[in-house]
Amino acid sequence: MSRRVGLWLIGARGGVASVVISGLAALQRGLTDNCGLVSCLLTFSGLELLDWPDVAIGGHEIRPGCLVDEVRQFQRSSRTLSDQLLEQIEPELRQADAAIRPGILFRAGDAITRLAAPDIAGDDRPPVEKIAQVVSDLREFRESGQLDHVVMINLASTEPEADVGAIPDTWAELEPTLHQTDCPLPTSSLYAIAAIQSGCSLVNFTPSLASDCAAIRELAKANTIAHAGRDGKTGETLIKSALAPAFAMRNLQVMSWVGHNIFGNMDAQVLDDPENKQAKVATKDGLLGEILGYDPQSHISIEYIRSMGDWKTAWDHIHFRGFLGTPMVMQFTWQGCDSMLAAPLVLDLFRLTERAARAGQSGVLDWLACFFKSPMDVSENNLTHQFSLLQQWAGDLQR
C-alpha cells in the first residue's frame, strides 16, 4: 500500500535542514548513495522503512530568505555540494521552500531573536495563539499533500536552558499558563505541543527542552504520540561515547578529559552567547561519569571561529593512569562538516520514528538513544550498548 509522509523541519532554512532537503532530493533522484545513513544498514533491511520518493518536505523558519540561496551560501562556505547537483535538485529545493512557513519565538533568548524577521521577533501574542498558528500550518501541510502522517524534527538553534522547576508537572496545570505572556515554556516546547495536538510524531535534534518535561510527556502519552530526543550526536561526543568504554574495559583511570571545539556556522554564532552555550555544554559533558563509573576532571569549550564555517574541529586531550600509576596521554582531532554529519541522522530518525508510529508505538522512543547526546529515558551512554537497543527494537518489529 502506498504511503506518503511529511517531514516538517523547525529551522527549515538552516545549515542542517538545507543539507537534509538537498540530500533527500538527491536520494529521490538517485543522484547519491546511502553512505552515512544508519537506516540503510543491512540489519534494518526488513523493517519496510519509508521509501525516499514517498517523503514530502515542509517546515518553519524565523529568518527571511530563500532556500536555494541558503543552500548556495552553504555550498560556498563549506566547499561541499557540486554545482551540477544543485542544478539538478533546484526544482525540489524551490518546491520545499514554498512549503516553509514563518516560525514562532517565545523565550528564545537574545541570540536567536536577533536572527528573526522583525515581525516574528516582535510578536507578543501569548503561547496559545502561537501554538494555534503552528497547528494550522501543520494541518494545511497534511491536507494539501494528502499525507498519511507527519514527523516534526526540531533543527533550530540551541535555546538558553529552560527553568524546568518553573514548569508545572501536569498538563492540567500547564495548559492555563499557555494563555499568559509569562508562560515558562521556551519556543521548542510550543512546537512540541503543536506537534502533539496535530497528531504528529516529534524528534528533538537540539539540546533545547521541547517535549522533555513531565507535563508535555503526559500530553504525548494521552495523545499516543511517539517522540524522541535530545541533541543529535554527530562528532566529538560520538567518538567520546565509543572511546570512553575502552578505558573502562581496560581499567585505565581517566584523570582528566578536555575537549576544545571550534566552528563558524550559524549554530556556533548562537552558541557564542553564554546562555545558549551553557545548554549545549551540559549535553556534551554528561556522559563520562556514567560510562566510567566515576567523574574525572573535565572541561569542554565551544568557540565561534567565523572562518571555519561548517567545518567543526574538535581537539581532545585525555590524561589517564595505567599500571603502577604510570600517567599517559591520548589525543585526537576530529574534523567534520557539521551539517553533512547531522543531515543523514535526521533522515534516519525520520524513517525510524515514522516506522514506530506506523506500528502503533508511542511515548518516548528510548531505543533511538544512539542518535543523541542526552537521550530521553536512557542513562546508558556507551555507544555500543545504545546501538544494541536499536537493533533489538528492529529485531522485535521484524518477528
Ligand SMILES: NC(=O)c1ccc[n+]([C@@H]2O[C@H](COP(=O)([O-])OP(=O)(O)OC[C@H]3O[C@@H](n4cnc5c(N)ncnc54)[C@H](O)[C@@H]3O)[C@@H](O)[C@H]2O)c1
Given for the second form:
Amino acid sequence: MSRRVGLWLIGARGGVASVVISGLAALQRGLTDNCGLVSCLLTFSGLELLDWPDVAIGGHEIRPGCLVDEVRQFQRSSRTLSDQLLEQIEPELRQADAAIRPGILFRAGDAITRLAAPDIAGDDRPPVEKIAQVVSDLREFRESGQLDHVVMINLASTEPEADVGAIPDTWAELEPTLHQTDCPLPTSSLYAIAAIQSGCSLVNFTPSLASDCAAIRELAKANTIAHAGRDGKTGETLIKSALAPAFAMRNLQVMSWVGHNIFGNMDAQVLDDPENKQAKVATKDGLLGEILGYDPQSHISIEYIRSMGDWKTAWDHIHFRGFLGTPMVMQFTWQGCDSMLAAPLVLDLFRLTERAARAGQSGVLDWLACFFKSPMDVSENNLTHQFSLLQQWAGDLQR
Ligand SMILES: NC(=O)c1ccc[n+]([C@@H]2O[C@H](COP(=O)([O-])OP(=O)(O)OC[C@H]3O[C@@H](n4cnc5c(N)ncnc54)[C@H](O)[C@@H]3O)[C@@H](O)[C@H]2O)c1
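What's the form predicted together with this ligand like, now that we've got the form predicted on its own?
Time for the whole complex; same chain goes first.
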C-alpha cells in the first residue's frame, strides 16, 4: 500500500517555498526532469524514497496573499518558469494555497514583524497558546489528508540571533517559560516544539535556532523525532566547502578569504537588518577554520540590491601563499538563482528525512550535513566527506 506524506512549509508563500510547491507540481505531472535533485542520483535509487505523487503540501505563512500571485511575481522578477508551466500547474498551486494557515510570531524582530498581517503582528498570547494553534493546524492537515506522516520544513525569514544563553538546558526548566510572554525562545523554536509534539519530523533550512538547543533536542529524543538543520548550503558556501579542502590538501596557506554577496529578494531585504544579517553571517563564516585547521582573515558581506531580485552574485577573493612564500590569488564569481538552487534541496531533505523516520530513525540526522552551512552535531565541513556520510547512511539502509 502506498504511503501518503505531508510536507508542511513554514514561510509557505516565500520565494523558496513558491518554487518548492511549483517544482513539486511539475514533478508530479512529469513536466520536468530531475536535474538539481540529489535524491535522484543513482546512488540513492535503492532507497525506496517517496514518489512525488504521494506528497501533500500545506504550511504556515504570516503574510496575507495568494500563492498563484506570489509565483507570478517570482516569475516576473526572476525571469524563470515559463507561462506554459504556470498555466499547467495552477490547479496544484491553488490546492496548496488552500492548505496554508496563518502563522505565528514571537520575538521575531522588526524586519519580520513588518511583513506580517496586523492580527499576527499584534498577537500577544504566550508561546504555549501559539504552539497549540500550530499543533491543531498540523493535526487537521494530517487527518484531512489521511497522511501517514508529516515533515515540517522551516523556510521562514531569518530571525535575529537568539539569546541562547537565556534558554534553559532542560525541557523540565524550559516548559514552564512557555506560559510567560518573556520566554526566551524565537518563533522558529515554537514551530519546532509544535512539530515534535505532533509527531512530525523537522528540518530547519534557515539560520534560525529552531530545534538546535539542548532542551528541544531532549524533547525530540523523548518523542523519537528525526530532525536536522541548519541553513541550506546552496551557493557560495557550497563552493567554499568544495574548494577550501583543495588548498588544505596542497598545503597552500590561505591568508584571507573575502566573500561579497549581493541579491535583491525578500530574504535579502530581511537580511538588510543588522540583527538578522548577523545570524546569516555566522553560519556562512564558520567553516573555513575547521577545513583548513587555522583561521585565515575572513570577511563576508551580504548586501540588498533590489534590482537583482532572486539572482545572487557572490564574488570571492582568496589570497593564499605558496612555495617560498609566493603570494597568489584565486577569485570566483557565482551567479545563481537562489530559490532554484534551494528548492530541490528542500525536496531532497523532505524525502530523505521521511525515509529515515520510516526506518524508525530519530534524533539529529547528522548524515544530512552536506545540505547545511552549519550542520547540527557535525564539525566536518568538507563537502566530499559530508557527502560520504550521506552515501554511507544510504548504503547501510539498503543492506
Ligand atoms: N534561497 C536560498 O538559496 C537559501 C539558502 C539557504 C537558506 N535560505 C533561507 O531560507 C529562508 C527562506 O528564503 P526565501 O528566499 O524563501 O525568503 P522569503 O523572504 O522569500 O520567504 C520567507 C517567507 O517566510 C515568511 N515568514 C516569516 N516569518 C514567518 C513565520 N514566523 N511564520 C510563517 N511564515 C513566516 C515570510 O512572510 C516569507 O513569505 C530564509 O531564512 C533564507 O535565509 C535560503
